[in-house]
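A single chain, nothing else alongside it, follows as structure tokens in the form predicted on its own.
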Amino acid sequence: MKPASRLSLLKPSPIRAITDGTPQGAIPLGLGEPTWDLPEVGRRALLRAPGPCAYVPHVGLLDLRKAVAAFHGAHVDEVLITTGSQGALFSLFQAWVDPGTKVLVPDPGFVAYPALALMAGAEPVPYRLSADRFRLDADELIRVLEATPDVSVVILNLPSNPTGGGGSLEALKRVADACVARGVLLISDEVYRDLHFGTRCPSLRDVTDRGVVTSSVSKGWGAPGLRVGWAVGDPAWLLPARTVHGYAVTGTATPAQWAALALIEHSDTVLAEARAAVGARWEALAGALREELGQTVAPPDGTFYHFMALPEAAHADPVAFCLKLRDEAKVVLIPGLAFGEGGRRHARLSFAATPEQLREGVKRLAPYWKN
């Protein structure tokens, strides 16, 4: 027996390839997962979920859909609850991406986007982010869109994993208008939007109601293990995705939805506390980089990622360099090349780790930059 032929196009996640071999005692600056406690309101909701633990509608608990709709300024019919934002993206790709079409993905960008396109039988086509801190470059994206036939989906990630770069309202509006004119589904992955430094990144919903926004409680609400996400957009876009998601998982876990509802109902407090936690970790990282490497760095537009420039000697084989850091320095970073050719000269450092881990991690990294 052989696996399905479509799997021949897929490779294991390069992030997991690095992190799965982490030696004992290594500083984990690779995975993007919060190290602060799940907020108390979420923990309490998990314990007091009412009544039987029953199935829920494929579309999600009504109260949770109402809360998500209110958060995004949408109508409840525009909300589909999914198993994480990954469940939303998978369902949308399977519903709207025809085999043989093209999907425009950011470069550098989240590793799942090209894989989702390949699983749908499509070809991922990269568009570069700006040279100025890896932000959305409307001119570049529109140039690639106009030069590429048979585009079915364009995906944005604001702010970006792995770069932390955002985008202007004007750039977002131009991209949205171009996709509407071409009849292309525009998906905006905004899972990091509420972990911002200063001005919050604009949302796709600020410029159009013709695309779909995806998000989850994994990052801003600090609850990746709940696996609760959502898609927000025109019900016509969501209906076929709902069918896919229903056959894939039936529905998102009921207790997790109750906990997500509690977190979203307390968003003002929960998100402010999360930004404070991320801000403290950024200060620890920035201070360590200044002290150990003499680097003065600006915070990202959002996320908890620092896209760290690699030493010039590492540019030829950044994966080997990051493996050396993992095994010798015992610090886990993700090579930027894992996110596309545009990330070759960088590595993603997750400062979701504790302040103590960040200071010790940079101390261990410093000799490899200095030498």
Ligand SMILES: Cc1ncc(COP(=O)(O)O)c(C=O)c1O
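Definition used throughout: the rigid core is the maximal C-alpha set that superposes within 1.5 Å between two forms. Residue numbers count along the first chain shown, from 1. These numbers were taken from a predicted model, which means no experiment stands behind them. First, how it differs from the form predicted in complex with the ligand.
After superposing the rigid core, the C-alpha of G25 moves by less than 2 Å between the two forms. In the core-superposed comparison between the two forms, the C-alpha atom of P14 has shifted by at least 2 angstroms.
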Second form
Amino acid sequence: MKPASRLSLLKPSPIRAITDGTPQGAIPLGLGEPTWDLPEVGRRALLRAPGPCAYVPHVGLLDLRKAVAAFHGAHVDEVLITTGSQGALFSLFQAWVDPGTKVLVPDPGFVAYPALALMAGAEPVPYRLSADRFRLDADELIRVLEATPDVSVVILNLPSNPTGGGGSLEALKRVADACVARGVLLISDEVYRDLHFGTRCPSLRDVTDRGVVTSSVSKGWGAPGLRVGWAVGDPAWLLPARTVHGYAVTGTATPAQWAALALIEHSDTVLAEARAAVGARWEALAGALREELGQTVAPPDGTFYHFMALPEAAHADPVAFCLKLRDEAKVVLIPGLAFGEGGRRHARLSFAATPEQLREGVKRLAPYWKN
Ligand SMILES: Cc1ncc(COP(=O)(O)O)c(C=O)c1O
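To test you: the structure above is the form predicted on its own. What is the structure of the form predicted in complex with the ligand?
Following is the full complex, with the preceding chain placed first.
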């Protein structure tokens, strides 16, 4: 027996090459998840879920949809609850990406985008981010869009995993207008938007209602294990995705939806506390980089990722360099190349780790940058 041929298109991720086989005692700065506790309101709601533990409507609990709609300034009919934002992305791709079409993905960008395009039978076409700080570059994206026939979907991610770069309202508007003019579905992955350092990145909903926003409680609300996410957009875009999601998983776990509701109802405090936790970690990282490496770095536009420039000697084989860091220095960083060719000269350092881990991690890394 052989797995379905569509899977043969998926290459093993270099992330696994780094994280599988992590030696004991290594400091995990490759993580893509919060390390602080689930906020208490969410924990209590998990235990309080009322009545029988029944199936819920495929589209999600009405109260949760109302809360998500209010958070995004949308109508309740514009909200589909999914199993994490990954469930939203998978369902939207299966619903709107025809085999043989092209999907425009950021480079560097979240590894799932090209994989989801390939699983839908499409070809991922990379567009580069700006050279300064890896932000959305509207000129470049529109150039790639105009040069590419048969585009079904364009995906944005502000602020970006892995770079932390955002983009301006004007850039977002130009891209949205170009996609509307081409009749292409624009999906804006805003899962990190509330983890910012003073200024929140613009949302696609600030410039158009003709596109779909995806997000979840996984990052800002600190609850990736709940697996609760959503898509927000025109019900006409959501309906086919809802069919896919329904057949794939029926719906998102009911207790998890109640917990997500409690977290969103307490967004003001939960998100402020998360930003404080991330801010303290950023201070620890920035201080360590200054002391150990003499580097002065600005915080990202959002996320808990520092896209760290690699020493020149590592550019030819950044995966080997990161494996050496893992096995000798015992610090796990993800090579930027894992996120696309545009990330070759950088590595993703997650500062979701504790301040102590960050200080010790940078101390261990320093000799590899100095020599
Ligand atoms: C950019 C981005 N989008 C989406 C996801 C999926 O997250 P979730 O399914 O937990 O919402 C992740 C997870 O790391 C991510 O980094």
